[in-house]
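What follows is one chain in C-alpha cells, specifically the form predicted alone.
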Amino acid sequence: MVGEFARQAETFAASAVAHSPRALNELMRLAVPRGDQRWLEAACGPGIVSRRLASEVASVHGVDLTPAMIEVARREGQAAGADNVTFEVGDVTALELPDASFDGVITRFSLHHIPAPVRVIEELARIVRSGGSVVVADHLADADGEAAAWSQEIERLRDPTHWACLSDSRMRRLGEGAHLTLEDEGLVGLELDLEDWLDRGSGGAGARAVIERLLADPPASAQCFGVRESDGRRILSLRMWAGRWVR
C-alpha cells in the first residue's frame, strides 16, 4: 500500500478531484470549524483538507502511512504559508495518541483502502473529546450487489491497494458501531476525468483491456459508479457519502 501511494502522491495532490470545492465545501459544512478548536486529519494524503481546515480553527494535525505523502503535504503547507498544521507518519488504525485529545477528526477517502474500517472509526472515536466531531466522507458502492460487485473489480484493477467501498447504509453503521451519534449527513456528485484516474492507479494500464470490457456492459441497477462522454472525453461519475457524527 505504501509503494503505491508514494507513486501516487504528486499526482493525487494535483488532481481536480482532490480539490473539488463542492466536496471540500461539504466537509467543512459539517464539521463546523470554530476558531479555537484542535482538529486532526486521519490518512491526510497531500494535506488538502489539513489546509483548508487550518483557515478556520486554532491547529490541525495530519498523519498518513506513507512517507511521500507526508512531503508532499508538509512542502504544500508551508508554501500556503499554513503554520498551524503539523504533519507526521502513523497508522489510523492505530494512532499514537492520546484519548480525548481533539475537538474534531475528519477523514476523506481512506475507508475503501482499509480491510475492517471501522478500525479507523474506533480510533477516531477515541481521540476525540466528549461532544467533538467525527466527519468522515468516502465514495461509494451500490447497495445493489450486482452493481457493487461490477465497480468494485473496475477500482481494484486499476488501484491494488482499494479493498471495498461501503454503502451509505453501511457507513452510518460504521458510527453507530463505534457508539457515535449521527448528526448530519450529506451526498456529493464527483466527476473525474476517467483517463487521468485509471493513469493514476498503477494497475490501470495493465489491466486497461479487462476494464474496458468491464465498463462497456454496466449493471443497470448502477447508480453510484458510472462512465459518459462529454466533449470527447469520458467522464467517471461517483458519489460521496460525507457524515458528522458526534461523540
Ligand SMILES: C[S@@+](CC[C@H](N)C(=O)[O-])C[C@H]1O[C@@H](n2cnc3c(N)ncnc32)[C@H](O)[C@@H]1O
Given for the second form:
Amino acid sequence: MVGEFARQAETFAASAVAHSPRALNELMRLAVPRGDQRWLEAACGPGIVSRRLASEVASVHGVDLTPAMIEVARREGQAAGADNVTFEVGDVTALELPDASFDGVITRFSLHHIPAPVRVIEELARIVRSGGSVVVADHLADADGEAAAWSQEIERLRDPTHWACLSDSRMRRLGEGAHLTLEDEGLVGLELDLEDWLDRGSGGAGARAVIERLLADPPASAQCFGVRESDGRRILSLRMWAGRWVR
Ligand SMILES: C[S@@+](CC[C@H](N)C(=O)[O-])C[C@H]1O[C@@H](n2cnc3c(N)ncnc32)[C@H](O)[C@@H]1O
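Could you output the structure for the form predicted in complex with this ligand, given that the previous block was the form predicted alone?
Starting with the chain above, the whole complex follows.
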C-alpha cells in the first residue's frame, strides 16, 4: 500500500484535482481559520491543504503514512517559504499525538483509502481541544447500493489503494459516533479529465478494459460518479462532501 502511495506522490501532487480552487476554498470556508490557531492535517499527502491553511493560522503539522509523500510535502513547503508547517510520518488511525493538542484538524481525500474510517474520526476527535474543529472532506459514493458498487469497482480497478467512498449520510454518522456536533457542511462538484485520471492509476491494461466496459453501462441511479463528453474529451464528475464538526 505504502509503495503504491509512493508511486503516486509526484503525480498526485501535480494533479489538477489536488489543487482545485473550489475544493480548497470550500475547505477554508468550513475551517474558519484564525491567526492564533494550531492545526493538524491528517493523511496530508504532499501537503497542499497544509500549505493553504498555513497562510491563515499560526502553525500546521501534517501526518502521513507514506514517507515519499512527506518528502514532497517538506520540499514544497520549503519552496513556498512556509516556515510554520511541519510534517512527519504517522498512521492517522493511531496517532502518536497528545489528547486535545490542536485547535483544529482537517483531512481531505483520505477516508476512502482507509478500511476503518471510524478510527480516523475518533483519533481526530481525541487530539482536538474541546470547542475545536474537525473538518473532513472526501468524494462520495451514492447511497444506492447498485450505483455505489459500480463506481467503487471502477475506483478499485484503477487504484488498488482505493478502499471505499462513503455516502454523505455515512459521513455525518461518523461524526455523531465520535460525539462531534456537525456545524456546517457543503457539496462541491469536481470535474476531472478522465484519461488523466486513468493514467494516474496503476490497474494496467487488463483493468482498463474492464473499466471501459463498466463505464459503458452506468446504473440509472448513479449520481456521485459520472462521465460525459465535452469537446472530444471525457470528463469525470465526482461530488465532494465537506463538513465541519465541533468537539
Ligand atoms: C489521495 S492522497 C490525499 C492527500 C491529501 N490529504 C490531499 O488531499 O492533498 C491520500 C493520502 O492518504 C495517506 N494515507 C492512507 N492511509 C493512511 C493512514 N492510515 N495514515 C496516514 N496517512 C494515510 C496516503 O499515504 C496518501 O498520502
